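One chain is shown next in C-alpha cells, namely the form predicted on its own.
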Amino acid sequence: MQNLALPLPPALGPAAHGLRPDVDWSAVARDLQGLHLVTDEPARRRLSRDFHWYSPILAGQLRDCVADLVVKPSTEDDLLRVAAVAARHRAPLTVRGAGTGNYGQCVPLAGGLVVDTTEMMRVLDLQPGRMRVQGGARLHDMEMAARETRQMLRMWPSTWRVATIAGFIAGGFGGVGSTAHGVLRDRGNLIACRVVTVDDEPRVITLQGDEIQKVHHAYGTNGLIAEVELALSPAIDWVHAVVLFPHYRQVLDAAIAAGRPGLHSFLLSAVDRRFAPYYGPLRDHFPGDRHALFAMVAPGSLADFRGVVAAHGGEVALAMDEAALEGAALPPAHECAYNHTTLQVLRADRSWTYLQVAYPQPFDPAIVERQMARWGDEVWQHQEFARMHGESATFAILLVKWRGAERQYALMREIEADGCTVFDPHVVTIEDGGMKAIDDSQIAFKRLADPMGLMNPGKTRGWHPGMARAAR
C-alpha cells in the first residue's frame, strides 16, 4: 500500500494547482450566456458533491470545496463551447454526471466551473449488439431502451437508476453484470467514445476499442466524454434470489460453486447477517439469524443454482422475476449488492465507513473466516464474485466501524498482510485509490486533451503544474 501514513488534507484552491486564482466569473457567465447556468450558492454546493461522505476522512477534507459556477450543456456543441470558454479564461473545470461516485471524483478541489452533463441524456442510436448515447444518459434509461429491442446492458453500478454512462466509465470499474461480462475494461464491453478537448480551439477525438482505456477510470481529468457506444447482449428475464445459510463460509463456498462456467448468473453477492436489520423491505426474506447470498440467475440455470444451494446447506428464501418483485414492493437483488449494501447502513448510522478489497485467486474463503474471527463486530463482511480478464475475481466492500484514521489504516495493513489488495476509498487521487500506479497513457492523453491542466486538478499524481502548456 502506497499511503501508510495518515492522509493529509489536499492543498485546495486554484493557485495550489498552478492555475490562475483571479478568474472573472462574471465574464465566464457572460461568455456562456444562453446555456443552462446555475449560480446560487446552495445549488452550486449541492452540485459540487458526490457520495464521498461514505469516508469520514474525505467528508472533512472536501467540506468547503464548491464550484464558482455550474453549467449544464445539452449537446456536443454546447460542450465544445464550454471547453473553449474554460480555456479562454484558464478556469479550472470539473465534469460530473449524477454524482454517485464515492471518492470525490466530481468534487472541484480548486473550485472553478462544474460541468453537469445530466442534460446530455439522449439515446442516439440503437442497433443489434450496440447502443450509442450521449455521455449524460442514465444507465436505467439506457436499459429500458435496450429492453424494447429485447436487448440489455452488460453491466451497471448498483446506483443505475441515476448514474450516467460517462460517469460510470470515468469513475467506475465493474458492477452488476460483471459475473457474466467481466469489468468495463474487458475487451468488447465498450466500443467507442467521443471526447471533447479543453483547449483554445477544442476538438472532438474519437477513441475506439482499447483506446478507451485512456479515459476509463481517469476521473474526468483528461477530456469531456460527449458520447459513448457500448455493447449490448440479448435480454434475459433474470430470477432475483435471496438464499440463506447458517454459516458465512457456506455462503462463500456456494457463491464460488455458482460462479462456475455453465451456470448463467448476472450477480453473486455474499452479505453478512449483521446487515439484515438494515434491509427493511426484505425482513421476511433476510432474517438476522442467517447470512445471505443475493443472486440474479438465468431461468435456464435456476435448477442448477438450486442444486448448488442445497449442496452447501442453504435454502432459497426468495426467487422472483423483476415484475413479481415490483408487484410485491421488494427491491431487485442488484440494489442489495455492491455499495448499496454500504448505503443501507449509512443511511441509518454514520458511525460506519467502508474498505474495498481484492482477494488473490483462486479465492480462499479461509481468509475471510480468519478475518471475521480477528475483527468481530468491528468489520462486517460483504463479497462480490465476478470475472475479470476472463478469470474469476473476488472483491469485498467491507463495512468498518469508524474509530479514527489511524485505526482505519492499521486495518488496511492487516488486510494486505493477509495477501489481499486494498483500494483505499479515503483518498481523492486515482493512483492512491484504485489504480495503484500512474497510467502513463492517460497522462499522455491529458497532454493532448487538456494541455493547460484545467480538468479536475488535484485528482491525479501523474500530472503536475509544470507540465501545463503556458498561456498563449
Ligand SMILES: Cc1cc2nc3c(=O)[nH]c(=O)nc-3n(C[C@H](O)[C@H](O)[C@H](O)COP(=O)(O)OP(=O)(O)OC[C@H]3O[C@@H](n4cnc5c(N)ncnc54)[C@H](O)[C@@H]3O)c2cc1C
The other form holds:
Amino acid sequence: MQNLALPLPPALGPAAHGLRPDVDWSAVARDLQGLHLVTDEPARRRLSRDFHWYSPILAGQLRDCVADLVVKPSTEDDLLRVAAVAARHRAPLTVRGAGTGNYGQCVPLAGGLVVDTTEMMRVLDLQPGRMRVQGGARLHDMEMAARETRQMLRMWPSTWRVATIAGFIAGGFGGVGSTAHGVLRDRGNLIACRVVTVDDEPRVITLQGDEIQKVHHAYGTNGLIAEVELALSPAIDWVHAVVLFPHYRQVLDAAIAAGRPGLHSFLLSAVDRRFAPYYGPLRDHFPGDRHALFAMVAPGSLADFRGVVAAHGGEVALAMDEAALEGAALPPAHECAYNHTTLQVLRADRSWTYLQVAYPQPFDPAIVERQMARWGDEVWQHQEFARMHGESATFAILLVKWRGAERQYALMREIEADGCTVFDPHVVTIEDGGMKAIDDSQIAFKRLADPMGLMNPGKTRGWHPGMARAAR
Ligand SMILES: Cc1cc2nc3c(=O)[nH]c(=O)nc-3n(C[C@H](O)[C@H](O)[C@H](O)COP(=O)(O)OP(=O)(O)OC[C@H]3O[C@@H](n4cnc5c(N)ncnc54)[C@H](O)[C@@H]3O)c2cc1C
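Let's compare: the form predicted on its own is above, so bring in the form predicted together with this ligand.
First the chain shown before, then all remaining chains and molecules of the complex.
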C-alpha cells in the first residue's frame, strides 16, 4: 500500500527531459519526405491528445503539449526510417495508435515527433489458433477477420472499434473477454511481436511469449511495436444480457456466482442504477429503477446463467445475440462496460471523473456496500469481474463527482484504508498509475530499444536523462 498524496505536475518540454530544445523540424520533415506527414497545427494538436480529459487534473496539466510534427508510417520499413531520422536529429518521439488511452499515455510531454500507426493496419496472416497483424490494426477489424474463419479474439478493450492492438499491448491491461481468458499478461494470449528500436541504426527485435512483458504496459517508452502475433479461440455467438436487481449487493453476488469457471462468460459487469439515465438506447431494458448486470454468456451456459440470476433475485431484461442487437439498434453489452460506463456519463456531464480500484481476493461485496453508504451520491458504483493469473479478480471503475484534487486524493486514501488498491488515473507515469513499481526488465529493454531515451519522455520513473547513451 502507498500513501497517496497529491503528485507533482509532470515536467513538460524537451529540456525538462534532458533533450535538445533546438531540433530543426524542417530538416526532420525533409528527411521524412515521401512518408505521410501532418504539419498543420489543428491536426497536430488533435493527434497529441488521448482520453486523459477524463481527469480534470491531467486536462489542465497537458493542455499545451503538442507534437512538432506527425508522421503516419504504413510499413515496418517506414518505421525503421522514422526511427533512424528521430535518432539522427535526437528528436523526442511518441508513438500512438487510436489515442484512446486514459492517462496521457501518448501525449507528447516534450513535444517532438508523434508517430501515428493507424495506417499500419493490415492482417498479415490468419491461421487456426493464431493471427499476425501490423501494430496499428484495429481490434474490431481483427475480430471481423477472425470471425470469417470461425474464430475470435480472446479479449479486447471496450474501445475495440478504434483501438489498435499495439496500443492495447503497450497501454492496456485486459477487458472484454477477461472473464474467460484472463488479462493480456496471462500466458498464451500473446504469441510474439516485432519491435523496432530507435537508434542510429534501428533494428527489429522479436519478442516471444513471456518476453512480450518487456513492452507490455510500457507506454511506448521502449520500442515501436511493428507487428503482433496473438492467439485466437473458436468463435462463440455470445448472448448479450442485461439483468436487473433491486439491490446492488444482489448484482455483486450474482456476478461472483456467474464467474465460476464452469459457466462460460466473456463479460460480467455490475453497474449502479444511477448510470441508467445515460444509457439512452437501452432505456427500456435498464430503466433506472434497478441495478444492472451486463453479461456476455455462451449459449451453452445460458440455462446455468439464468439459474444464477433467479437464485439472486434478478430479472433478465434483455438476452440477444449480436445480430439481434444490431437489428434492434441496441449496443453490445461490452460497450456498456469497462470505461465505456464512465464515458456514457462524461459525454453528457463533465462534472464527474473516475477512480480505478482493485479489491482484495476473495472479493468481499460488503466493502462496496459500506463505501456506497459512506459516499452516497458522490460516487457511483461499477465493478468488473475477470480472471487474472488463473484466479478471480474484481476491479472497479468508480464514477466520482469532481470536488477538486484534494478530495480525490482523500477518497483514494479512504479506499486504500479499506484494503483496496488504487490505480491513480490522474498521473502520467506508468509507476504512479497502475504498476506502482519500476519494472527493471522494461528499463533494461529500453537501454537496448531506446538507448538515447527519446521515446515518450516523462512516462517512466525508471529512466532519467543521465541514463541516455551519449551521442556517437
Ligand atoms: C471508453 C474507454 C474504454 C476503455 N476500456 C479499456 C478496457 O476495457 N481495457 C483496457 O485495457 N483499456 C481500456 N481503455 C484504455 C484504451 O482504450 C486501451 O488500452 C486501448 O487498447 C488503447 O489503444 P490505442 O490504440 O487507443 O492506444 P493509444 O492510446 O494510442 O496508446 C496507448 C499507449 O500505447 C503506446 N503505443 C501505441 N502504439 C504503439 C506501438 N506501435 N508501439 C509501442 N507503443 C505503442 C502509446 O505510446 C501509449 O503509451 C479504455 C479507454 C476508454 C477511453
